[in-house]
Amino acid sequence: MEGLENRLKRAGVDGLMLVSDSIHDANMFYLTNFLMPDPFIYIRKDNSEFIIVSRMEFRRAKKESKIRDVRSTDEYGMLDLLKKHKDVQKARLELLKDVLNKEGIKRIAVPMNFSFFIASELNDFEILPVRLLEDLREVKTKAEIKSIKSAQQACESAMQVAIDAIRKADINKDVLNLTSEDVKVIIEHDLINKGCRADDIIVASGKQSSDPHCSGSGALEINTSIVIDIFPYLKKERYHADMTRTVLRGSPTKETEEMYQTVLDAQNIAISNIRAGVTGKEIHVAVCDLFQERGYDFIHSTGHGVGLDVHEGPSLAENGDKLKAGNVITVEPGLYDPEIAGVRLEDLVLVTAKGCKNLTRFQKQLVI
């Protein structure tokens, strides 16, 4: 994988700049490994990089960030700028212009999600939105893979307690004495105990499960699919996992059994074909072909990259590029019939030179 410095040279820029917080901006955290809820500045020029943080965060940034050159806004006269402008935004913009001029940076690469407001105010500079960091982040280091594995272990623990609760729940006519909301709380508590959190969780039964992203609500139904999709992240390291299982209490219909087997077969075909050099499109087409042969329609992609974002590159889809060793991707075929229910199975795999390693150990069993 080509390094960031060479990518910047090829882009013909003087440097790279990010102005963002690192709680919501995965690129900023990727570069700094420093969690900060307020926007701060990252600048890279040639082989050097530095961050500029508020005086309040300066000491913590020195201790926690992987960036060695940590500077305070005080070094650039932030207090005087605040007195001059009586406006935080204007003061920050003047500080930013001063920094760029002092560093001799005129043509600046910024991420695709860079603030339009800031870019529009930097009239004397050439701002070039580029996709650099997202591509770099697709190939994981050993440390990143270790974090993803930890998140996946927590994900599987939460899945187990969810399924145990569904298995043990009493039946009241055609529903369980257990709601989607109950199971989500059970999952959330287990994730918290494992140092994780999830911004959303899917526990959808019956016809609700036929909508791929319906989070689910109300009492869980028997004799029909219950789709459980958990995608947590480590609160400290920020890396995600992602897994889906479809389970059922009671007796499945023939249609549900056939859908489940087809999804399982599709997932196995996809996993068996994954290796470095194969395109995401080829994997996706193989899954679509199987579904089409059996009379089904596939309405979403086969998978996506997982890392600091739960959805990132590469993609197993119609536009999927070549996979590289070190990619961590989901394999999640699914079928959805509004008149019956939905079925989805999702594993997390690590792409290798000759195949892939399944990071998911959790069993696949429809009837529980």
Given for the second form:
There are 2 protein chains.
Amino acid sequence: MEGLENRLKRAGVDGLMLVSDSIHDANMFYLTNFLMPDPFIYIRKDNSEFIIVSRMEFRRAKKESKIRDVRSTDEYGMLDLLKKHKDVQKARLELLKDVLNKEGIKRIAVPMNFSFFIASELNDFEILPVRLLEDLREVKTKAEIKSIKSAQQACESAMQVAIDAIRKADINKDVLNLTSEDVKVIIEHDLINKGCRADDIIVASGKQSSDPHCSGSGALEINTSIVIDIFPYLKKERYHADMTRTVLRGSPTKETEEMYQTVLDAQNIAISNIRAGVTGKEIHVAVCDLFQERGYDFIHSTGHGVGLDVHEGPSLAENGDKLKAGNVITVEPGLYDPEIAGVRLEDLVLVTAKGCKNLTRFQKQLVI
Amino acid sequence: MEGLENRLKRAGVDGLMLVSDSIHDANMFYLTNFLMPDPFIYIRKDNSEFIIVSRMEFRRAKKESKIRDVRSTDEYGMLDLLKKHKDVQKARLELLKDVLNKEGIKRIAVPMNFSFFIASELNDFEILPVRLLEDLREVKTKAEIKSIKSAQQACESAMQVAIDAIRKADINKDVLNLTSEDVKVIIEHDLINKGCRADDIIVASGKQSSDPHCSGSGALEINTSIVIDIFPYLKKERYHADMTRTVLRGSPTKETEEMYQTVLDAQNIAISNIRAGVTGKEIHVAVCDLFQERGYDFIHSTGHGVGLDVHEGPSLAENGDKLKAGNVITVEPGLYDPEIAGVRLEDLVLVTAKGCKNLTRFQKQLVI
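Got the form predicted alone; could you also share the form predicted in complex with a further copy of the same chain?
Expanding to the full complex; the earlier chain stays at the top.
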């Protein structure tokens, strides 16, 4: 990982340190490829790197991690430290100090989410929070793009079964004989069959859909928007996809039709403007301008990076920096009227030197 | 939440601050009951508390969060800050300083996992990492216990379908016509139907099962252990359960039978010793002693707390403190022979004044 070494040199540090689990902390999984529910230690010094895991995880780490130098906390006398301190945190801190001293590390970079508690206890060392892994993660490798494409395929399959269920559902007065919860379960079953999983899913109709992150509950309404937002990840590779469609059973109002067309136009403008070198801000402003022209207000950003985290950089928003080839970002304009409903369309695109490649093939059609 | 107020007083601070999302950070969900994929701010001062969320999340936070005082970043001029700094982190930091100043907060407690980056930028304030929420979370309320019981029911239902599938599977030479992956998918489908989800599942046979956290892959072996460890959480309430069973198709070796009996005896000893006031260390030592007596070595802890996180306090281990009534802990002795297989049995118990209540009803039977 050449990028990392150069960046550490530029930061003028002796190394890089992480202390976290790798289920919650994508940085740790990114570096180690080792899925671990409890905190462990990653150290990089010059171009060598090692991890320190508990005795119990040692053999598995040897097998599953991409780090060749796997060490056990036993090598650093963890059991004696536990007996001495009778406190796992104190024992871990002494172990960490011991490791840094043995490696001759004085000044070390840590990621932005590094624990304040640990840093504040390492008084003899200079700890520098550096936005480094987060930056690296924004530009995807071929293997990462392949994983994201696989997740996206699963996402589209699940979207299809969801929309099929909505299309076929009986109408019972002014609602479908089908709830948000039903559709979410249908989606989850399909994702599981495709090797994916979702931490959450949005299936929200009518006024519920006017709240962009409302998960949705109860019977789905007719003649109004149903927003379906699916953002699964591959169980093994841990990479996400992200897609939203808005559909409707029955007859749309003029307002909903206009909102849908405006969102679609905004998405097309955004996608046609995306290429390496353009800023996320420029893309976002183009969407905001179109919405304003047509009398609407935009309450969220136009998009975000997708990878090991479903929300990561770069951002298509007021603070959006220059896009780079290899960024994988969502393009998800949306309009929300609290009195009516919401409309959102979200595609996932890969930024290239000359434009972008839309990784999303799923059709966009309001009335189903 | 009286406990929290008193603890903050004892720590001599003006308040408590969290800045994180509530999907990865259980402390944030514990305080707010608001599920949010992006970072937001929680502040407690004396006995009042408020959260600050983005404009987009404002209405949803009002509806879904248990916090009454919900504020929007708009109230603190976030859009202008973003335009000024062109950097979302700098803008957030200035907003945070503004909030603390307006509240007259100088000295503030933060949880142990608070970001070093944020803390190091708040130079004008005294930031104290305090183990406080983690302690509170260890003693469960009635509502929390109810949620854990629901998750446990789902866990047992999934265990049953998994074991049924293994029992019914055809034998193909020395393996089952069924893979670890098949069983995990069967488990996931059942969990989803019960309103649960699992971040990971272990179904590992033979030598794979001798690595306690090996997730398992490939055809399941006969005449050897199959370890099934399921730790799902309720999608809505977010509370976990945790249970492990070891089963076997065919004929066990004498070694496996002896390991199974020893693990079962160890679990019974541990459970019979658990009550409020006993230390986690005492329970763990009793298990270690039995294992040693019978010539085995124990490579992990005897148990851990379960709640919003699947691994939380208290710990049944070398560093285990006094147990309290209301702790919900796993009791999961296991033995692992890299040349043969592993055996683990895990129940979930509620610590009471006089003993413990086993929340697990699922049978323990090696040969199926």
